[in-house]
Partner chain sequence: MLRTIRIILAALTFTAITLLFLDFTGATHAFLGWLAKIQLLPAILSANVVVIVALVLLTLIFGRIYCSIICPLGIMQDIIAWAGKRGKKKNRFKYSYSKPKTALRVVMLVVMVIAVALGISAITALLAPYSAYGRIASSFFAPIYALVNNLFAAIAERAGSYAFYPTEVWGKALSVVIVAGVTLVALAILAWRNGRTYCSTICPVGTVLGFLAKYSLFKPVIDTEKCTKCTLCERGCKAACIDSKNHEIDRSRCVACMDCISICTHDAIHYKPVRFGVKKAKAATATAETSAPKASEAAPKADTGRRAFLTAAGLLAVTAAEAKVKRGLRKTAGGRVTFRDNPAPESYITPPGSGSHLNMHKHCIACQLCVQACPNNVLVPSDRPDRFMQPELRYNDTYCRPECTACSEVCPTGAISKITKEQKSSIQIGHAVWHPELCLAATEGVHCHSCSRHCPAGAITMVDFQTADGAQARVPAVDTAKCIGCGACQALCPARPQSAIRVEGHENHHII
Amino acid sequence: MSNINRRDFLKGLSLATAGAAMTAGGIDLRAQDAPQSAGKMEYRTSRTGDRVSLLGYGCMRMPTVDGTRNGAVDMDAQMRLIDYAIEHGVNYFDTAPVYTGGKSEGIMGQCLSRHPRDKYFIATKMSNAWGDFSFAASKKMYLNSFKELKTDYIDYYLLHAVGASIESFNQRFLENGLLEFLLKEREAGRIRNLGWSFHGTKECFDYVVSLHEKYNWDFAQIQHNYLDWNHASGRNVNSSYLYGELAGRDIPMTVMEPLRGGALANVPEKVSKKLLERRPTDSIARWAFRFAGSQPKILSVLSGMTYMEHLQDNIATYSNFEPCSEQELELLERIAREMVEFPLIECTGCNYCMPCKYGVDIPGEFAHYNKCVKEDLMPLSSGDKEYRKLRRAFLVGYDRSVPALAQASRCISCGECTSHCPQDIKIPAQMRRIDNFVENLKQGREF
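Now I need the structure of the chain on its own, in the form predicted alone.
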């Protein structure tokens, strides 16, 4: 069976769900909240008593008029998606001041304010890592979120991208008095739940978790999927550890990157074959979303849905929700062990490395390279029977995917992008590797 993309797969499916339970690593992973009724969205209860949809709407990426990643947002399409999501039980919407080129909060304010305020929960962030983190600048960012989102209170407020270092956390939130200010805002009710999102080192995670006794975190957001459960790479920490530490303190979690930047929706063919043999009517992505929602302390699983068929598939996954069985967990763990052997660049397409001042489309470079690796389309030796065909396909696809003035050859290895990468990818080194690979292909050299 060919490894078709998620959109094509979904167009030919009638979706189905059933029921099961799971355990792993000594932690009870069975969902505690039963589905409300057949076909209805699964909800989990927060520490403040909110009934939060297990499917959360991530607002980092939005549909664009021209279909490109950085094009103008298609407001009509975005409003249709948000309206449909709310109509079908989705009530958790996650944005940030830095998302969608700084436009996400304003766009979501327009989309959500058309609905009664009690129909949705807003999550946004203190994104002061991307600029001046003085108290004055941070407070200005905080107050602007209310204006952009057209609201007088924020349901879930996060300290954004915690984890680079303990020193960075202290500078961004403690030494400038910002966290004390936010705690007072929580007391006043303008923040209903206060938490943080994590990308980083175990040392910093343990430090922030240890502050729970003092600050009483309401929730946290972690990168969580069946690959990162036991096989996190780069600067990330296994989500089995993150989950265990937070669940042990009764801190609910929201989930980012359930698809690992799309990698778990577009897996290598030999992996997709195993999953489709087990559940032939389920999309490949549904496996990842079911895993991400199977643990009881997961409050909501975020998905950035820019196509209606993705939204519909995810709604179906989390309606009449079926957690992964023990056998399915074992299968996913075996698959994860296989996948970590693939020579992929661990980019999730978060765009935190962008923009590049020299114009390099960093996520685009990685996306094309990874696509060819996953689909076994790498032209590695002129001795291969398919070398000429693969060589031409790679170079033509490369020029179509990444314009000439945005290709890896433009990278001067300044390194500014590296410090912003949550996956700790050594971006300049990878750019040199891709550029050398492309140049060798153009010259017809051996590898």
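Right, the form predicted alone is done, so what does the form predicted together with the partner chain look like?
This part shows the chain on its own.
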């Protein structure tokens, strides 16, 4: 196996610039240090028959010279990363006209054009949501992508960020005739796959999906990770739903935010402990990447890799790819519930909220709740294996810590305490949350 690795490396060396080669020795050592990376990249097949690497390269953030987020892009480092990725089988590169302050397409054009065009797939987007969505301006944006990317066809073209509302979708793509135009471009072969990326409401998602019969979407891009699977926040839609709808229509998906903005690479200690216990040598991020690729209709999981070690870890994850087992999916679901539905309440017990006019022991409530969360005594769902035991512990412990007449059910949501809280805890809302949880347990409701 290490032979293959070395050969790969030498091949990479021949392509790399001299400057890159000077530092590439370090890469070689790291590559040897990471024997998991040896193996074959996992590929998935698109509707048009492309064999797309399950690891896709997200090109929104790039390494910078000064190491800051918005600094000038370190072109050497970026080229090295892209070369290394291609050498290790990554062939899907996702950019957009609006990425990296508008520079992403141009930089990717430079990086990619040094490789044979049939070695990689380019994905870019119609980002007309960020300004003028007239036909002329949109077409200009479309044509500019070809120029920037130094190509005469785009493999994967996305209607960028659909989902805010049906109305805006219609304005951006239908009323101005843009979609008609793009469909013709697809027929002409300048767009090989036409799809869209989604952020937004279920209503709008359903609408765009329903247009499949008419427009025959080739793929879609969704936010997908083990938190969003069943516990999407805010105006997002559970990815289990998105996945189900799209997979049911045989539309493959590319994945954005597999780490949910990095949250799944840096998890609370009690969560990381559980994951490390299960797979001691795996990074925490690898769990999230493995999850995002575990569903068969996922075409590619996009990761914005700005550090070589991230790239290597991801290549290792998706080479000889091991999807999550049933038990692992269960564990991740548990963890997701814990992270999303049972966050700690930042109460310091300062007692400024007290006394409550209606007798609620506010700090006592939060102390009991936090104790159960911290010590893993929380029955996270009614299907929990230890549900009965945990339920009993929570309820018996609740009565012990807080007298019945001072419990959350006595909170009338008058809100007088809120302004006294230096931690800015929304006390009545938290009380309702705890009370509902207690009712779930007491009534034996499914949750």
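Numbering follows the first chain given and starts at 1. Just so we're on the same page, rigid core means the largest C-alpha set that superposes within 1.5 Å between forms. Since the model is a prediction, treat every value here as computed from it, not as a measurement.
Annotation for M60: C-alpha shift under 2 angstroms between these two forms, rigid core superposed.
With the core held fixed, M75 shows a CA shift below 2 Å between these two forms.
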